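Consider the single chain below, provided in structure tokens and representing the form predicted on its own.
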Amino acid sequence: MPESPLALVTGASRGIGAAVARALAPTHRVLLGGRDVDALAEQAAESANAEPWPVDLSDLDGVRAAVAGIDRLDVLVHSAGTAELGTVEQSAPAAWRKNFEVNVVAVAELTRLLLPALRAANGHVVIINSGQGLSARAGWGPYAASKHAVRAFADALRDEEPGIRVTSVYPGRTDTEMQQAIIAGEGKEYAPAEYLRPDSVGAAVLSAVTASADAHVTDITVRPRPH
């Protein structure tokens, strides 16, 4: 019996990353990327097809060591991210650097290191972007700029690597711990029913990954339905 395809999901300890891993687990062997070892172990316990892949994506030496044994990779999902918000006036260089280091540089470097494995499998790269990667509004500049940059990265990768499918996913506001922190920073009351469920984003990713071989789903926008 052939071995199941291999998927690596970053940010898989919680939120959208965990939901994507759950969506892929029935059909894929899933490496759960993240820094929280205990949370990754809890996620892995939910599926016999999932195993922790603990790594700090900002530790480039650690990342190189972690990918060394991966010679074939069918799916790479970039879900790890950060959201440092603020107006242009308020945002110091550190905020811009953190957004770009996590949301762009880490994505680009992990993809670069895994390109041989992705090429070997005619694989699929999925980048969880944001609505802020399509348009930016006041108070979101540092984060939105990083998401616009990673959209450009995805477009360039797609053009450079015709044998690899590349999908950018643009979720609207989603019910996650990150969203709770953002809403608290905005001074608003948190109402989970107003936001997308992480599993809905996971289902969108699965639809792109399982599309027929002749189809290349390049962009997916998912918004919460109004109540």
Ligand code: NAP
Given for the second form:
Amino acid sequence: MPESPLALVTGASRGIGAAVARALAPTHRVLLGGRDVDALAEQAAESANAEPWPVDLSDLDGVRAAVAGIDRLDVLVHSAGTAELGTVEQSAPAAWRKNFEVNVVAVAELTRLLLPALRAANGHVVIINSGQGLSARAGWGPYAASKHAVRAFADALRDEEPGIRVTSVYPGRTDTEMQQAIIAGEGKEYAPAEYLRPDSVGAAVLSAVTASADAHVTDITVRPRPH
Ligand code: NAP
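The block above covers the form predicted on its own; next, return the form predicted in complex with this ligand.
Okay, now the whole complex, with that chain kicking things off.
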């Protein structure tokens, strides 16, 4: 029997990345990226097809070591992310650097290191972007700028690598720990029913990955539906 295709999902210890991993696990072997080894072990226990891939994406030497041995990769999903928010007036260089380090540089370097493996499989790169990657709002500048940058990264990669499918996914507010921290920072009440469920974003990723071979789903916007 042929082996299942291999997927690597960053940010799979919780939130959207964990939901993407759950969506892919029935049809893929899944490497679960993240730093929290206990959370990764919990996610891995949910599926016979998933195993932890513990890596701090801001440690590029560690990233290089962790990709050694992956010589064929069907799906690479970048969901790991950070959201350092603030107005331009409030945002010191550290906030800009942190957003760009995790949301852009790590995405670019992990993809670059895995390009031979992705080419070998005619693979698929999925980037979990954000509505803030399409239009920036007051108070979101450093995060939104990093998401605009990673959208440009995706567009350039798609143009350069015709054998690889590249999909940017733009979720609206989604019920995760990141969103809880954002709402707390805004001083609002957390109302999970107003936000997308992470599994809905996972389903959107699965739809792009399982699109017929002649179809290249380049961009998906998913908004919470008011109810
Ligand atoms: P989350 O619940 O805060 O989870 C973030 C994930 O990223 C965790 O698995 C975390 O793993 C991982 N991560 C962060 N920094 C890392 C690092 N240096 N190295 C390795 N892993 C790291 O966030 P989320 O809401 O699921 O967000 C996932 C993606 O969706 C992000 O790119 C975010 O910008 C985007 N997004 C979120 C929303 C939303 O409303 N939640 C909306 C639009 C877009 P560990 O802590 O285990 O390291």
